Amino acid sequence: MAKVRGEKGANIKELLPKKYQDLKGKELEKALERYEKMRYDYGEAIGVVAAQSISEPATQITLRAYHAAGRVQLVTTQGLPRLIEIFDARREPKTPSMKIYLDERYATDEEKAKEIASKIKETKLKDLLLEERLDLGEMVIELVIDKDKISLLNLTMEQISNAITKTTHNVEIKIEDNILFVRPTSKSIDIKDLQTLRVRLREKHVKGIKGITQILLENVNGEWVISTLGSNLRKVLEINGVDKRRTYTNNIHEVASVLGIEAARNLIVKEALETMRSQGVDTDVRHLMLVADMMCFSGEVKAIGRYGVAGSKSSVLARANFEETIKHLTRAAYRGEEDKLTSIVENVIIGNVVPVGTGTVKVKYKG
């Protein structure tokens, strides 16, 4: 095989990452060549490149709830919307989501990863009721249980009651077989203020970590796998029997905050690589990596819109460019700002060549 050489004269052999440094025949041409592809030109606009192939496939990406037919399925958000809530990196994703994987003790065990999806599952007071009354002679409320459920949650009813007074101030309670009968304590009730009660009563947390209202268990690959609807990634990671590597969720900015701004980045690049390529488009990963290094690079988690990574450009005329064109323009001219013209925008805008491919050369011809 003929030597490929790179820059400088090296051996791209000896360029390639350790692990394939023991390549030979077949593999190592494989290697070389996918090297090869991997590989652009010094002055090549690989932000121009990156950017259009994101966007102009994602023109063809429509609204498409995930759906598989003939079994339960939690429905997220998918296809462009996604796509704009992660460029944009919205605090809140509309569908909060959560996959949650379990270790080597429980993975296997469904008895276990049953357990494990209880304690995950936000359980309101409203879910265990069978049946609710208001005694207007007495001014009480009364709550009859579901035993099977509570049974199957493994809770009792002192401990109900023990979260309903825990953040609900003037009233008793007291317990009769599996009623509730909640008095408020305060002289001046009337029939309005009962009702009112009875409903705050309703949405009361009993168990489970707040905000995670579906849980989804599936087996998958062998072992069992928690999908959530809901997203709280500090509280679950607390939880015994959760496999705190693999465990993530869709919200950038959660695990930014848990985990770090690398695993920030890597979400970023995993969350829109899986919406493209479920919707049929295959864009390369590096475009995304591109992006998602201009979202990340400063240590925090930046949109590529106005206020993040377009609005906080150097270049006047670049920003100027991209949105609110006046305020950009009159700020910099009550500032003295000065554009350098050092990137693609600005020169485009007054005409000049761009320094990318042969822009990036200046030649000087002396006669």
Contents of the next structure:
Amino acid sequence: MAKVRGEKGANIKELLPKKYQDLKGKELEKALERYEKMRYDYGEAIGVVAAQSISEPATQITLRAYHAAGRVQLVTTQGLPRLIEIFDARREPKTPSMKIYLDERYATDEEKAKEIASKIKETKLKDLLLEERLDLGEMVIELVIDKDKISLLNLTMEQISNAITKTTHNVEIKIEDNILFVRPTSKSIDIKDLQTLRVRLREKHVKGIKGITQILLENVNGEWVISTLGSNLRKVLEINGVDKRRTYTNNIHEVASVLGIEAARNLIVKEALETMRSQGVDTDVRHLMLVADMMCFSGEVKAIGRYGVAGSKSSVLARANFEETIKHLTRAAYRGEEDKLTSIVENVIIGNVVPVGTGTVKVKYKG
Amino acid sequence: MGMVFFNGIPLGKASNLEQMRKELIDKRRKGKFPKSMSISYLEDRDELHITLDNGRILRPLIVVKDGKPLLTEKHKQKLIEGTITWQELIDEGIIELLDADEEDNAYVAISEEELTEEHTHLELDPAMILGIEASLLPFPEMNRGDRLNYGSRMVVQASGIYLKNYLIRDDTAAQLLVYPELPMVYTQTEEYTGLNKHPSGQNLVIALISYEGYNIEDALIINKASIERGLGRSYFLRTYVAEARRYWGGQEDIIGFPEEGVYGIRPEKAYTKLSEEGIINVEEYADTDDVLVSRISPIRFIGIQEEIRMGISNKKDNSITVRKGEEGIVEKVILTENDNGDKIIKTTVREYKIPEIGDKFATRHGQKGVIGMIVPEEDMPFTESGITPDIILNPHAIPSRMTVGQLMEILAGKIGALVGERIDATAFKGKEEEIREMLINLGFKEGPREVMYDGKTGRKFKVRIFIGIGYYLRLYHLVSHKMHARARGKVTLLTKQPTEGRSREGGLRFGEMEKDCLIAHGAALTLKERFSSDRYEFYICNECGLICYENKRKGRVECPLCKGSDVEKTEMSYAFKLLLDELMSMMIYPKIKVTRKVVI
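Given the form predicted alone above, produce the structure of the same protein in the form predicted together with its partner chain.
Now the complete complex, all chains and molecules, led by this one.
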């Protein structure tokens, strides 16, 4: 059997993917040989190789997001803007979106799926209004509610009224057929206050999950799947009937806080790879895995760039070489930082041999 | 109710602006308003804009009423007879001048056939939709749009006779084609731009074949005999300006020979071509680095008295010399003075540029290429009638770029040469059928392709070759102005790194991304070598971490701070030393700790 380097005592065969576990004899030897061959050598600059392997194909992606006209679909950020968004680890993606899978009881039944979908979609008061009036004599806001809409959403006038009073203090609500009379109870109130109240009321959350603005029910391979625009993973997972294993969001920070850093790391890999593949370019997953690891190993999602990975390099010179030179040099002077010259850029600057590839080998003259 | 604006300033509100626009235009046509006044209605904003300010480009169109152009056959007849002028047509309101704003309200028909009731204007000629550069291209309607773009961009770069008064001009750099020809296949625009008086290209016999692979990647193969007969030869003129300035304090630049020992004096040979005044003679040959105007300038601003008192020479040689890599014959010398009364000497050097490998040529269809090989005439392929092509173009240049116009031009050029008349190829003339007929009448039943023979072996080619006449432009990008290489050479004073740019014999930058590539390959020592252009040896004090100097008197290396000599010798880039120096100038004390050197 070929000699395989590895962690001490580790059985390399176990490390192989499942489908290769039954290999025997020559085939196994060949597989192990290949495994050995494909491994990086000591001192190879895997970071630079990863960066080049991602950025070269990325140059081929057109900047323009593509969408087909007239199709029923949710338009999400694609292509280079999305890729930049992922590696920049933005707090909130430009178009957060979810893919909500349902468990067996709901997945095949369209009616039940619709029921869940209606629970998820956020309804604001402004979506239900037919008309809004200000009665300046009485200092009352009159909200005329669309009856068809509320019956479609299984809402009653009382529920709407409760939704308002729950979060708005100092208001009194009277219901008359399909009109809500909202009267502020505080004593001194002028027209300006009434106007701001009216604007605030419009944005009141009535039903559904906050943040999910659009919904699309699709049948994928005989199962009903809900695609959304807007994301709120924590709340969606609480809903009965949602398949908690497969439900998916593209908001990396949300995944990190709800499911943990490992999940976030996997999401970075998956999203980046899929973004690239959808634009017709490809790269090896392992490059993306390395980048995702660099972004996540500290326990929180860090961006590639000034405020993230590149900004937290240990070498002063390396940081000063990248961006904000003056900031890093003054800070280093102020703190009395030391540069051990252990990495690449700083050695290029002073003109030393970089500790990479052939430069990792050192020979000392014993004499 | 919409707003009415005059020159962008609101005048007031009015209703029924569309109606108002029509009435105003009617009045303008009758001559009650200036003809250059633009009246436009913005429908989406319900605004009427009346403009009369400067800087608007106006464009003539024929006015159409009820689907009939106002310019009738009568007018056309009168125009030919010369009894009516253009200005009269405008005055009568038959031809109208529209600016970009008013054009948005117009519905313009391109040709008379497509006129309907709704049309408001008619184009003077379909080719008028193109700009000047684009309308200089032959058969533009047969090419893909981007090729026209490239083509018109390169027409501008062609060397020809750029202006007819070039002999009395003193442009910094100019290029003149020696034997410009009128194109065999022309457009009518030529006449109006004056390009038919001073054209900028030559009609060459083009064959579409490969030739030993020396025309791959758009290279061109040129017949040596053609070059010897004058193909593509041009003159390159460069004017050098020398100013003899007067400085504050009574000092001035002197035009004249420097004495022995003046700072920066050149070898004696460089001054031999000058006349007694220190200025080169007309029609004298000047080589690279030869002095054109010998000028002596003061170095520092010390007065004449101080100069005598202190006994230092305050002179430096500041002569104007021929640029590196250039040479030529002095075309003219102009002596004049500027506003301050300072003497100005302008010398123009003329260099004869014969096409060589690497010079750039292009057709008017965006088909550009550089010369890949110059072949003796006897080795060139020839036709039955003994014609050898001037240029061999690779057939691969055609299919992917779809420049059908190029093929049409070669074909039309061939016909023109055989019939003896120039062919009009203005846009949208629909000449295809006519050309086909002429071709058949000339006996080319199967197209313009001809039987050809290999010039080296004399064997007949198995296929017939597309051969004809096309117009080629010599573009001003010449190899002799661009070729550059260096192994070692000048460095800049500040950083000790190689200089930048061809004119300074500069190095080629091995940049950030190139660095990454070497790292990705793990080629650490190659990388070190690449970046060792400013390698420098330093002594560093083990105590203070500062760079030390050699004290020659004491014969030892000394630390500037502790004066000790416990130092370590290291090597690093000079640029890094400079960085440390600059940090020190900003009161930051960078300390270098040297560990024992590891031998690699």
